[in-house]
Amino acid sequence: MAATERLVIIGGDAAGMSAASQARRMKGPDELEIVAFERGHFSSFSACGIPYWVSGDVGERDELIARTPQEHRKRAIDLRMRTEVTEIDVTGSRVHTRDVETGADSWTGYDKLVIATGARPIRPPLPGIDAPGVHGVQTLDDGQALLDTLARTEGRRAVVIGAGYIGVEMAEALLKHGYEVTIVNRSEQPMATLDPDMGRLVHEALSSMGITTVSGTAVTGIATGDDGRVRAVTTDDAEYPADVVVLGIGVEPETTLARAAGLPLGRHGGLLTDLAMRVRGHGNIWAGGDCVEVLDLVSGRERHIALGTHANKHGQIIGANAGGGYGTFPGVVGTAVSKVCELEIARTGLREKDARAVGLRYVTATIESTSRAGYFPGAAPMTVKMLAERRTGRLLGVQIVGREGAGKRVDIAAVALTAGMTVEQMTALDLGYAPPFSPVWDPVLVAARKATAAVRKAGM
């Protein structure tokens, strides 16, 4: 009878324990033992939810947890909880963990490893940025932890710093919660994920919902009173006053192990992985999840893309992969969509900023539409802009703000740009209609007929 080959997996969320449970559903506990380290007091959740939970929208802390610790243990999964992995040592194929409660350390060995170490919020060394009344957003630790500091706050101003999703969406649940805030944003625009003409469409819908948004300014520090508190953000040339003040900086990937052990990392400082996430080079090293980067395959390039939903795909992959079976991930087109009150935000593809830096030529087309029939009641408005190659007219981008019934107006160009469709291609899709849904040419099929007349324009 052969040996028991032991998994190992680092990380308890979503790619970690994805890869768990589908190993599991591929080899039985007689030949295929399974151990999980996570250090945090919570697996398989939802950090994409905790802006929602913190804003009220989501009423309990468990409703954005999958699957608890012990029900990943009643399926033969070894899950150790607030257990830390310090080292990975690929020579002698072990890692070196600590318990977080008593310090214990040992050396575990492993047959096949799992590295699903996640990402950490960027938090810039600035003076103050450890204060009191400063709060990052990536578990549910962050969450609760915000939400106590709220609830025992006595004034209403609130500075988020940051204005990419994290940031958008924690600044509705600052309002929601009776506080004056403002963003402090970096960039142009808010929303650097779109191209400043949509970022502004952003900005003019947050002002409209009376949150104060400061473009194109750094945080120079973080000001404390004489309590050692938060009292205000400061940049070269003002302070603005902050009882709290929540970072939506983004995030980068956790390799801080990977790097350690001489793993290969991308330029975006996440895991370089094979079609299989499989990690160049070690035949029996996966990664996945918010550690890794991915292809993008619009521009051919690497990327690090931060979602739950390529956390879970990758977990797939990975436990079909070492459980024994065959899986590939081929890449991304980069979606993303977010809500910030009643404005919906959704992009795919390349911005014009990504299409130039990989020597794309381009046209560009905006529209303006409704998300329903004019003349039906409930029609929104939304904006839609589109990008197409010069002299292909293949689709390269697509950028969505509106209202009720954008957002999710984004997967249809999802789809167009994973098939290498064009955009003339696109104005031949049969989607739904009937007035409730939509204009009879919906606002997605418009942009594309104004960019298949740019695209020949530009050719003449």
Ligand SMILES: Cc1cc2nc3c(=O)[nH]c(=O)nc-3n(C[C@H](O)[C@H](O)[C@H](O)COP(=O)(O)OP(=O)(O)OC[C@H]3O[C@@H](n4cnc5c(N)ncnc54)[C@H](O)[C@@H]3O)c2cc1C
The other form holds:
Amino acid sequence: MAATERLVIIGGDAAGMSAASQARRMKGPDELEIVAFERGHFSSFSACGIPYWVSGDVGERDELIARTPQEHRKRAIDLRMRTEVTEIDVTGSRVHTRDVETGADSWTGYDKLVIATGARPIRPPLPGIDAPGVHGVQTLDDGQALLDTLARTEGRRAVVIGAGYIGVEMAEALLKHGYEVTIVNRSEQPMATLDPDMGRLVHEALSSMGITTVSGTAVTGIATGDDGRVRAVTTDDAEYPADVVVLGIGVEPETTLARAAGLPLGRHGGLLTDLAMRVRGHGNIWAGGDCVEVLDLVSGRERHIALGTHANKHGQIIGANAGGGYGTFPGVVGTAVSKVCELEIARTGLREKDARAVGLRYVTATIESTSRAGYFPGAAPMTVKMLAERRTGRLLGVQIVGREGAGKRVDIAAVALTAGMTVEQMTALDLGYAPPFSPVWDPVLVAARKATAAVRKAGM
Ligand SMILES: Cc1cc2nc3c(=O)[nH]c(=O)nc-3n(C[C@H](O)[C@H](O)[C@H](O)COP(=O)(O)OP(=O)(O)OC[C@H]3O[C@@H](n4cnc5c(N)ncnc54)[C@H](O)[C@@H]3O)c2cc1C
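Let me have the form predicted together with the named molecule next, following on from the form predicted alone.
Next comes the full complex, and the chain you just saw is listed first.
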């Protein structure tokens, strides 16, 4: 029996294929035909794993592939690889596609459409940016190209442009290949998703690992040698020799198709959706993953946060809805965790500048503690910074920098933020305790106690 409806998906990675898989769980092929278009070489791969593949922690590229195109096809999802969608005709309910290899083009009609086109890396038009030896790390092809360069390169100096989480993770990977690593970074401190006082701790830890961080400096170009290959990264006042350069400057939503189709975009350039991830004003079009803006539940503002954790959830909700079920995505609290060598870096909620930007008055508390009972072998130091709203004491944000066991503690704060808890309520949280896992007062609770005192002291 022919399917009664066709679901078309643009983008074959986290959001798109999660949507496809969930929709298929909801409806069989006799009811719903699912056609997905992916312009790249891979489906359902973990870009998050690229730094660890490049570093050698993960041995094989294919370990990063959660589901191959063949596996998707076995589940009656018609995934068409190397096929780019070049236009969405909203009025005609159809998409125009072009085969990347042959150039053959055609139109495919849809009853329901999912846009899951992800984000594109920011690549400023700097002189020399396309020179051999300069690498992005967005796709598995990028990762392979970088590994090929590392295998071929005689030199030993690497520059990473950008000190966000991808920049610092890549710095670790290059360090593991024996490179002298310099990170050049425009913000005041590395990890601009933290407050500068916490970013300073990251800076110090990076230097203790032998990574040089140059902050508050914009790159002006990439100098090349006689062979045309990268030779150095230049700024206004210095030149940093480089045999290989990795770009970690950030991403922006890939919404070229959506913009051309007249779909609603927000102030960060991402698609705007309702809680069911339906594109606002369009009953049969959904969007999710890095191409959308999300509601920040703490600030009440729309933000663009490109994270796989959101993309997978979006996809699942979209698939449920497109498959005739029901699901909603309420928003995010802005939780992220990363590591560079043994240093763990985590954040959730608002930084001081985010709180100020939305007019929230706040107090801060910063504490030093350890990952285990102080007397237990392996106890490692960590710093926890907490923001609470003045007067109400509502938790607004937490940042953690420390060694093993520090990073995932941020999840306690993520739950407290989601539940709208005050820092005083947090002090009574019944968290697990035994000396190998934490001091009797967990560092997050110590910070909550200090923040509670700060709220009381601040009064109104
Ligand atoms: C190096 C790195 C490390 C990361 N680490 C983490 C981490 O630790 N934790 C975390 O939560 N997130 C991490 N992320 C982010 C995470 O990978 C992304 O948020 C996630 O992949 C987004 O999924 P998506 O499906 O929205 O977009 P994408 O994964 O970008 O997929 C979109 C797909 O759409 C395809 N596409 C786009 N336009 C078209 C078109 N017109 N026609 C056909 N196909 C199209 C693209 O080729 C792409 O395959 C990392 C990202 C990188 C690059």
